[in-house]
Structure formats: C-alpha cells, structure tokens
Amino acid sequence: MTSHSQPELLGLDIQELAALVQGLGEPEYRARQLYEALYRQRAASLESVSTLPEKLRRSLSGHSLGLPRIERQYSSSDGTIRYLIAFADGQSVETVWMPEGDGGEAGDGSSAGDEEETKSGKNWRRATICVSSQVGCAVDCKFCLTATLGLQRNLSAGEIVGQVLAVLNDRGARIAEDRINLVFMGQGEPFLNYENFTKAVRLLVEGARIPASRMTVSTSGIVPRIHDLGQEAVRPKLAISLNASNDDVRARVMPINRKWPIAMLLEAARSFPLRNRERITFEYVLLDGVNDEVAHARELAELLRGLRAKVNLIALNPGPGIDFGTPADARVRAFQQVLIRAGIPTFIRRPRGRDIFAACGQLKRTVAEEPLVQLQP
C-alpha cells in the first residue's frame, strides 16, 4: 500500500468497483462501465468518462484516478524511449518502451504497410514496454545498477498496470490493432511483490485486453513462487534470470543463491506446468572473464539437459559502479554455438536503449546525471 492522500481507483479489479458503486447507491452495471473507462479506454480523468452520470462522477470526486505521470522520458537513437514515471508519494520507477518492425529503421526496404504508418506518424508495427514491479531492488545482483538503490518499497497493482498505461496513452497505442508485448524485467523482483504482481496482470488481461501470452516475468530465482506461478490461472509466460552455470559463481553474482541454489530452481523449472508450445526462458548475463567461457556452456548445456528451455545471452550493459567488465562480441557467439549444438534455442538479445541507460539492468532512475541524448519534454 502507499500513503497517498486520496484512494485510487486504477488497481482495482470489478468486484471492488461494484462494491464501490453500490455503496455510493449506484446500479452495479455502472461498475462494468467505470471498469471499462479505467482499463480498456485509459480514461486521463474522472471528468473525461461520459458514459458515467455527472452524479457518480461528483461521489467518485473523493477518489484519485490514479494514473500515474510521466515526469521524464528520454529517447534512444535506436527508438527506445526510458520513461521515469512518477507516483502521488513523489516516488518513481522507471519504464521502457521499445518499438520493433520500423522499416527504415530495419534497414530493409517498406512494404506498403509501412507507408501507410508513415502516413499516419506512426513507425511501429509492434513494441514491448518493460515495466516495474518495485521502486529500486533487493535483491542486490552484482551487475545490476538497480541494485545500488535497494528497496525504497513495493507498488501496487495500480501502480504496476498505471505505468503500462500511462506509456500507451503516450506512444497513442491501440490494443486492438497494436501487438504489444510486456516484460516484467524492469525495476524490482516481481516475485517478491507476488501479490500486487498477479492482481496487476489479471487487470491487464481482463482490463486492458492484452493477452497473457504476451507477457513474460522474469524472477532472479524464488523458488517458492515459481510454484505459486504454476497454479495462477491468469499467467506471464516464465524467464529465470540465471547467469552462472555453478552455485559458486552464481553466489558470487546473485546473492540469493545462497537461499535458493542452481539445483532447487532447476527442480522447480521442470516442475512448472508448461502449456502447448511454451518454453521457459534462460536469461544468462555474460560477464568478461567470470561466467563466459566455453566451459560454462557446456556446464549450462548439461543443467538444461531436458527442460524445455530456450536460453537468451545478454552481453552486460556497462554503468557506473559495475564492477565487472562487457565480453567481447566473439567470446558471445562462442558461447552461444556450445549450447546451440547441445540443442538449445539460443539467442543473443540485442541492447536496446544502452546510450540512455535503458538495456537490461541499466535501470536506475537516472535523473541526477546528465541525459546521454537530448531530453524530450
């Protein structure tokens, strides 16, 4: 829960909106109708909802809206743009939006499609945004510039769904002819926000419209909530942030592999109930010199040895602080051929937003500094 002077109405699911409503002696269908304003047409103000009675809207008036604003956002040369976003406590996290299929961009020609876009300002057929689950970290990875600020506190279901679409009202997304994907890979250990979490992407499914197939979480490794994922009827598909391929290094990187070691996760990686074409996803930071031979492919060859599994390598993306070095391009591509051999999907995951600190574990609320790229009001 956060302090905020008034309660808000974004985070809450349609049985509290009628409990709401019918409190306020309002018809339980205005619910569906207030449900629908917050979540599938991103309302920007109580005042903006029409479908709703000037009368409902004056006893809401005790109410916040609830979306949160956008206090900054920077852009990337390659299209991304990192969003800090703000909350009523004067809190902020940070979200990413990453446009793909921009034909100029691709280098690769445009179909008529992609002229039709220009045409209409627009230059993206699909994009994902990488949302936070937390203000800051606890877990303390040891190459992550989130880490360096802890945990200030965890964000509510509101907060978590009002970053997704407060970033679409901005890009002027369409759900319904838009292919959006999320990742839970921002600010924060998801799993240790369970709650919030899982109340938060069941409001974006059922709210929003955007599918659960395409959005992914990813958890640095607690264990007991990967089981707890498993039983959620409403789920992401699963990344595991592993990053080492023996408890030692893994320890030396990730902290909380001393609570949950490589075999216990692994245990729980097998034992989650994938669905019809589903893998569970890698993800494998590659540091210079600590977790990057090819003896530590062939060792995470063996650990995946059987899991449907696909394995994302990530090449670090350097900030101030990090104390580890980026491998070069070679020693990437050596890594990946071992497991591709052993039969392993593997990909390298291209940096996006690296020139405004926005790649993966890039994520510090970078306000203090001096923007890499002109800021955009």
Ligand code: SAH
Contents of the next structure:
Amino acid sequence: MTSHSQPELLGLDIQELAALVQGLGEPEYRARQLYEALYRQRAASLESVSTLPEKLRRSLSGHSLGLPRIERQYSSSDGTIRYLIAFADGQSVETVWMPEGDGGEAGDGSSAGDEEETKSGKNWRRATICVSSQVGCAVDCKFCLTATLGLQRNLSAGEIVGQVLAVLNDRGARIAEDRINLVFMGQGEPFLNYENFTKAVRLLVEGARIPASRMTVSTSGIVPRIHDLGQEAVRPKLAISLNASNDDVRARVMPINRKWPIAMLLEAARSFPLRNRERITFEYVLLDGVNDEVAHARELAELLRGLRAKVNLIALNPGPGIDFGTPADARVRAFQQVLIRAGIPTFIRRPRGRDIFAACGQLKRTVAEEPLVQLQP
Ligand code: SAH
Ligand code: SF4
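May I ask for the structure of the form predicted together with the ligand now, the form predicted alone having been displayed?
First the chain shown before, then all remaining chains and molecules of the complex.
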C-alpha cells in the first residue's frame, strides 16, 4: 500500500527525475529509463520496471509510483465508462472513457461511424478520455452539477496524468495504434490550476506520446490564462464554454462573466495564435427558454463573425438541483441551422453516458453513491 506521505514519481518531468536519480548516486541516463517506464510503458509498479537495476529500485522505495486507484467504474449502454479515480489522500474525481467505433461520436464532435472491430477484438478503434483537473470546481455555473461540490482542491500534475494512465491501462489501449483523444472537460476549471495542468499536458505529450493535436482543453473563460496558453510551446486545442450570446444571460448562468465579460473573452479568442487549420471550439449548453431562441443564435453568429471558430451545441444534461430544462430536439436543430447558415460549422454533441451520470456537467462524486449498477468494487 502506498501512503500519501511518500513522494510520488508520477508528475516529475525529466529534469526532476534527473535530479532525483543523481541524488541517489546513480547516472543521469537512469532518469530517461524511469521517465519512459512511468509515462510511455505506464508501469503499474516500481518492481515491474525491469530496465532499472535492483539497487535503484530499492533506493526509490521511499517513493510511491503515484498511480491513482480505480475505485469504481460504471458502464453505460452506449459504451461510455465512468471511472471514479481515487488519490492517495482519499479524494476522488471522475474520468470518463468514451469509445468510438460503434457509430458513436465523442469529444471534439468529429464523428467516427466505423463499425469494424480491430484485430485484437476490441470493439473500439478510437476513444476520447475526459479528464478532471480539480476536485470540484469554484466557478459556480448554474447548470453544472460539479459546481455544487465547490472547490475541494487542485489536482497535481501527477494526478492529472495518472487518471489518463490508469484508464489507458484498464482499457488496454496502445498509443501507437489506437487513436486516443483527450478532453480536459471533467471536474474543475483547468485554467484555475494552470501550472499543474500545463505540466500534465507536457508529460502526456512528451512522456506518454499522445499528440497535443488530439487534446482539447475547455475553459469557462479565465481570460488571462487564455493569453498564457497561446504562448505555450506545447499546448492542446482551445475550447471556450460560452453558453450565452449576451452578457445578461451569461452572467445569470455563469457568474464568472461579471469578471470577464463576453467582449474580453472574445478579444482573447481573436488574439489567440491559431495553428494551421486550427479552430477554437465554442461550447454552448442549451437551456430551455433561457438561451436557446433563434434570436440568440443570430446574436451568437454575430459575436463569432470573423473568428476561426466552430460551435458545439449541448442540450442540457439534467441533474438533481439544476433548475433548467432541456430543450426539445427541434429547438436544438433550429438553433444549429441559424449558425450553419451564417457559415459557422456547428455540431450537436450527443450526450454520452447520461444513464450513468457521465455526461457533461454531471460529474459529481456523490451521485456515484446512489444505486447505479456497480461493476467493479
Ligand atoms: N470547467 C471547464 C471544463 C469542464 S465543463 C468548462 O466549464 O469549460 C465541460 C463542458 O460541460 C462545458 O462546456 C460546460 O459548459 C458543459 N456543461 C456543464 N454543465 C452541463 C450540463 N448540465 N449539461 C450539458 N453541458 C454542461
Ligand atoms: Fe466548473 Fe466548468 Fe462546471 Fe462551470 S461548467 S462549474 S467551470 S466544471
């Protein structure tokens, strides 16, 4: 058993590992071996790292690997798996696995629709993992269940990376062959945990070898950090949770709009240095009768004019204590049509795993205590 007083190896970058192994009197190249074992080979224990000499493994025994534990997992009828992942101090978050290959769609709105099974017999060829960045969230959006947790704490870089590695291990995924996308859209506001979040991204790109072009971070609109992200050498694609077409409505459903109103947010989006063929995704949760009128769609199209943008529409996923309704499909489609006619690529995000409370805005640990089908104790 690991104890949380032990320093954890996951989360250390190559320089930090070099300092560690040198401090133990070992040659620096051992750091590279350790780095590869942690992030690329996704070692489940230190003992299993056969590339390291026995003596070094013993010297490292004061450290824990830091791989979080899968506390429970819930499977949806659509193939989505909601993992409850527990850290050394007993806190836990959700990490969601969304396979594609059953004709499904996940993550960035690009559809797969590939029914073939791979040679290994897996019934998925691509998957998106939705990753948490904090335990709970302080941002207090009125339509989001995570908000009701409040902020419990930030996750460390190792804990953010650890979620991904634990789920990849559980699913038997192979980075070189399987197409794995990451979305940082689980519990928490990644930009209010910016240093740990960006370090985790670097470890996942450089260590675990998941291309940054397959990663998307979603923010509620922490404007200074949008500017910062644009300056990062290694960064995911950017998604912004807009959710309203004017400040009145947005401030009502997202109090953070009082600090960074729409004009500031869109200014940050306009100055964000996009790469070749890259677009900014704007997420828009449709709340029945609140922000889903055709007039709102026109206002939104006006706001996004001239931006290299795409829009993901998400009909509200309901939850206990959430005082908004889910619009009918016809309203969602009418909203989409206005945007498409204005030349903005607009996708309707199919909810994934609603039956197991795995869909956007439904991640709140306590829901898991309720009697849902429990697959693995
Ligand atoms: N904190 C970040 C990332 C996590 S939320 C952010 O807010 O962007 C991921 C997405 O889920 C956001 O776009 C958010 O607007 C959306 N969301 C939150 N609650 C939802 C709900 N109840 N139904 C549908 N989408 C929701
Ligand atoms: Fe936090 Fe995002 Fe939920 Fe808002 S939508 S409360 S920022 S997790």
